[in-house]
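Presented below, as C-alpha cells, is a lone chain in the form predicted on its own.
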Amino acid sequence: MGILEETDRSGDARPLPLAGLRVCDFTWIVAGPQATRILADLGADVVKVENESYIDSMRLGLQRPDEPMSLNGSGFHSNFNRNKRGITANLHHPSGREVVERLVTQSDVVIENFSAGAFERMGFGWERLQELNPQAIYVSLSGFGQVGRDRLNITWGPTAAAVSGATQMSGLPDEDPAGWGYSYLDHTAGYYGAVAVLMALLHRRRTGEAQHIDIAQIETGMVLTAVPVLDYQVNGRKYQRIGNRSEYPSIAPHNTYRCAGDDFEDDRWIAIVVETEEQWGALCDVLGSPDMASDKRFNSNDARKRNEDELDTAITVLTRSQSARDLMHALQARRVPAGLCQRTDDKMEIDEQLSARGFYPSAPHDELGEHRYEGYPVQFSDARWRMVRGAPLLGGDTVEVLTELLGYSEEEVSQMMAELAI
C-alpha cells in the first residue's frame, strides 16, 4: 500500500528487510529523522506526522538561494525524510487528535526527539500509547534522557558534544578546543536509535513485551572518548588534544598532508598512516627520499615519534608538489594506508568506488526534482534498501493515509480539512 508498494527502480526484487514493519514518526530537526531514515530506508513505512503550526526548521534550511523560500525547498530536509509518507494533524482538534490515535493503534513504533515530557504534555505518555497500543514499541530521543537533573535542558548536536567530551578532545594541542565542525551526536543518536528500535522489535518477538526506550543524545558521545576514560581511570592522566596525531597506538607518520591545489583550491590533502617498517620504506620509496628513509631521526617507529614534529614537515617538502589523488593511488598500491581529503564533488563526480557501490543514487522529488541521496552504507547479499523518493511534501499523503489506513471517508477527510483538524 502506498509507498510500500513502489518498487526498486532497477527493478531489483530482493525484499526488504522492514517491509511491514510501520513507524509512526513525530521526530524532527535531525537526531529523529536519522534513525526514522534508516529505517524507512531498510522498507519501513514511516509515517511522518507534523504540524503546520510548530514547523520543522530543517523545512526551511538550505534552500536554492535564486529562488523562494519554500516548506518544501530544503534539499537537507529531504535529505533526512526520504523514503517517507507525511501527514499533518492539529493536536489541540479532537478530530486532529483523533487521527494520531488512531495512527498509532496501527503502529508497531511510535518515535519522537521532542525536549524531555514534552511528548506526555501532549498526553501521548508512555501509559497513554500502551492504552492505545499495548504492542506499541515507544522511542524518546532526547539531549539527556527523561530521568535526572538535567532532563530538561535543551541541547543541539554541537552542545551534546560539548557536554559528551568530545569537543574536548578535539583539536590541536596548545589551543582551544575545536571541535567536529559537524553536528556529529545528531547523527549518533539516530544510529542509537535505529538500533535500539530493531533490538525492541527483537524483544517483543521473543516475550510479547513491547517497552519505551529512553536515549539520552549526550551519553551517544561520550561512549566516543573511552580511550581517555581508561588511560584516565587506570593513569591518572588528563587528556591532552593531538589534533591527528596517535597515541594509542604511538605511531609516526600519522596525520594529514599539504599536497598541490586545483582548479578550485589552492591546496589539497591527504592522510597518510605508516605503522610498519615496510610501509615506511614504501612511503619513502614512493616520495622518492632514499635519504628520508635513512635519516637517523626517522629509522625507527620510536624515533619518528620522538622527533615528529621534524617528520611532519619533512613529509610536507615532498608532497607539497604532487597531485594527493595520484599520491593515494601510489601509497595504496604499496599497501601504505593513505587517502584523499575528499570534497563532495570528488565523491559525487569522481570517486570511482562509490559510484561501484552505487552510493548516491537518485530519486525524485515533488518539487525539488530529481536529485541524488547518499545512500545506505550496507550492501546484503539476499535483501536491499530503497532510495525510492525525497522527503513528503508538508502533509502530502495526508488523504492518502487517512482514506487508505485509517479508514476515513474522503468526505470525513474534507470536513477536517476544512475544520483545520489536519
The other form holds:
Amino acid sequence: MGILEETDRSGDARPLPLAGLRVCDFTWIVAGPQATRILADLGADVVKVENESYIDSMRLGLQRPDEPMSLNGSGFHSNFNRNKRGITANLHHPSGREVVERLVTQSDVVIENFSAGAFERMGFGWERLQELNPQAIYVSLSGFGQVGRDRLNITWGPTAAAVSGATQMSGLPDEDPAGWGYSYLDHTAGYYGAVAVLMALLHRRRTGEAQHIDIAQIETGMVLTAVPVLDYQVNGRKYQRIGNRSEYPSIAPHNTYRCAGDDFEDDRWIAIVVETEEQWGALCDVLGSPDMASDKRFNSNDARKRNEDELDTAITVLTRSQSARDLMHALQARRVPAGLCQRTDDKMEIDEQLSARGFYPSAPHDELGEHRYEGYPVQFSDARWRMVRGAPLLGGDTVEVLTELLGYSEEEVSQMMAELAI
Amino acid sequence: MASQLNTESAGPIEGLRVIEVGDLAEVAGKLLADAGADVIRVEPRQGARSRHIGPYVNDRPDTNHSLRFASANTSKRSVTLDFEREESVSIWSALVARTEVVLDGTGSSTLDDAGIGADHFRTLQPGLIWCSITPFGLNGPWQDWASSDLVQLALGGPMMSTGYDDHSLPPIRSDGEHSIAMSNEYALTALLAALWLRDDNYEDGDHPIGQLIDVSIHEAVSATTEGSFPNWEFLGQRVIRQTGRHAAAERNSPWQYKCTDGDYILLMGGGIPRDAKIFEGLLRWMDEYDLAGDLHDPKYLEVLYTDPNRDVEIRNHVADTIGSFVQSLTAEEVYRRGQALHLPWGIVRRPEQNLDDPHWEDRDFFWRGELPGHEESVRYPGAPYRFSNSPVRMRRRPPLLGEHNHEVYIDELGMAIADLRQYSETEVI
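Go ahead and give the structure of the form predicted together with the partner chain, now that the form predicted on its own is out.
Below is the whole assembly, all chains and molecules, this chain first.
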C-alpha cells in the first residue's frame, strides 16, 4: 500500500472511479497538471516525473515571503499537483532513463505538455512509447499542437487566450480588451486533456487499441468561440465586446452594479439579471423604488433595453449604498437572479453553499502543513473523489515508487542516488 | 436537407447511448456526440432555450436557425416531448430504458419531483448513469437559488479577477457562457470516469455500478480561478484585477498594447525575454527601428539575468521600453517576429480572424458542414483534441426541432405510426 492510500482518512468505502489506472506524468506549469489533477482526484495513480532539466517551475510560484525559498514551498503548485506521487529521474543518465522506461511499461497513460516535439527529442516519441508499451495512451498538450506550420510557437495561457479570441471576447465595448485575469485556457486545456484521456481509455477497452492524442491549447479556446465564428460567416458581423450586458438574449437589466465597499476596498459589486416582468417588479420592490417601477422608460423589456444606460445608472444610484451580500440574499428571496462578485475570501470564509457542500477539504503537505484545497466540483452517489495529500515533495516518492512499483531493490536505489541517476 | 450519419470511422466512444434533456448540458452533449455517442436531445415542443436565442441566420428569428443552438448541438438527434403532459411518462420511460446515460440539464429536481427522475430509473436500471448539472448542486442552502451565466461568474470568482486597472469600472464577465462550458467539461470527466467504473466492475461479473452524478456549476466555476485560491489560502492575500493581465496581490506593469493597425498584442509577463540570448535578439529587432532606447546599457542584462533580486524599477523600465516599441508596429509583425525569437507573445484576435490562419487549415481544425437556413456550407470550430485512431468530428449538422421523432419513436422505440400522429396532434410530441 502506497503513501496516498495510507494517508487517506476519508473512511469512505465507495470506490474511486479510476483506482487501478496509472499515469506517467511529465506535465508542468498549469495546463498539464490540471489534467492529471482531475485523474488523481478520481483515484488514478499519477506518478509525476521531474528531473534537473525539468523541475516544475511552478514549484517556485507564490512562495511564502517570510520563509526561505523552497522547491516544496508553493501552495499554487500544491493545489495543482495534489494526490499525485512524485519521483525524479535524470534522463541524461542511462539508469535514470531506464526508470522512466519501466514506469512507461507500467502505465495506462503517458502525458506531457512540453513544447511540440520536445518529448520526442528527449527520446520518448510516440514510436518509442509504443515499443515500450503498446497499451499506453499518449497525450501531448501544447499551445499550437504537434502538427501545423506554427507548431513551434511558444505559448503560455494568456498567449493562447489572445490568439484563440477568448481575450477579445471579454471587456467593455469602449475600453481595451479586459481578457481573463488568470490563465483560463490552462484550466480549459487541462479539462479537455482529462476528457480525452478518459475517452481514449474507453476506446481502448472496446477495441484494445491505444492512441496518440494531440491537444492544442489555443484550439481548446477556439471551440468556445463558435457563435461569433458562425455569426461572421453568415451575417458578416465582426465580433464586438458587450461588457456585462446581454445582446442574445436581448434583456435588461443584465449587469454588475456598484455597492457599498468593505474593509478591504471600496470595490463591491452585484450581478443582477432580470428575465421577466415579475422579476423587474421584485427588483424595484427590493431596491425600495416604486418610482422606478412606474417609470415609462423602464416599463417593458424593450423599453429598458432602449434606455439601458439610464437604467443602469438608476439602479446604481440605489445599490451604491447597500451591502452587496444583503442585497443578493434579498433578491434571491424574491427569485431574482443575483450574485455578489465574490473574492476567494468570500468563497472560502462565508459562502454558505460551498461550505455546506464541503468544497474546500483540508489535507496535509509535508512542508506546507495542513491546508484547504479546491474540491472536485462533483458528488457521486456510488463513488467518491479524494483529497488526500498536497503535492509531492520534489522526488519525495522516488524510493517508494522504484521499490514497490518498478522492481528496484533498495541497494539499487541507493546506488542510483549516489550516481545522480534519480 | 436530410441529415446523413457518416459511418466512415468510429469515434472514441462510438455507440454510447445518451439522452440529453434540459438546457444546462448541451455542451457536454455535443462533445459526446462529436466523439461518436448517439445523443438524442429531448426538447419541449417549442424547442430548447438556445433555439430562442440569437444571433440567427440573416438575423431572422427562427427555431431552426439559431447560431447559439447550432454551436452546441452538432452531431445530435432531436425529438420533442412535453413533460407537462401525462402521456409523456411512458414515452420518456421508453427513451430512458434504451439509454446508458442521461444528461440531465434541467437544472432542478423537476423530473424527480414528477417521479420520472434519477431515483425512479436508477432502481429499474442498475447500471444507469444519470448526470445532473444544476446551478448550485442537488443539496445545500442555495440549491434553489435563481441563476444565470453572469450570476455564476460573479459568485464563482472569475469576475473579481477580470477587468481593468481602473476599479471604477466593473469586474468583467467574459462573453461566451463560460459557466456552462466549465461545468460541462467537469461533468464529462465525471461521466466518463463513471462509465469506466461501471464497466470495470461489470467485467468482474458483478452488477454494473450505476451512478448519480451531481455537478454544481457554482463549484465548477469556483475551481476555475487559478491564482486567487492559493493567494488567499496559503498567503492570506487578496488579488486585484488589472487590464489584460493576471490579477495579482500587487499591481504590475502592462502586458497588452494597442498597435498601429488597431489590433492588440499580448506580451506574456510584460514582454521581458526569459534569457539573455533572446533579449539580445529583441534588441537587434528594436535597433532596426532605432527604438532600443538605452537598453544596450550592460546593466540591464546584468539586472535581468543575474541579479537574484531583480530590481523592480529596472524591470519596469525595460518592460515600458519594449511596450513603446511594439506600439509602433503592427500587431501582426510583433506577433510573427516575436514568436520567431521564441517570445511567448500572442496577437489578440477576434474569433473570426482565426478562419484565415493557415495553421488551423494544416490541422483541419474547422469542420465544414451544413447550417440549417443557410445555403452555403459553413466552417464550425472543431474538436479540442485530435485522436490518432478514432477521429472526433461532426457526424451530422445540428438537428431541426423534432427532426428525428419518426426515426426514434417509430423505428427505434416501436411506436405505432397512428400513435405518433395522435401524440403529435394532441401536442404531446
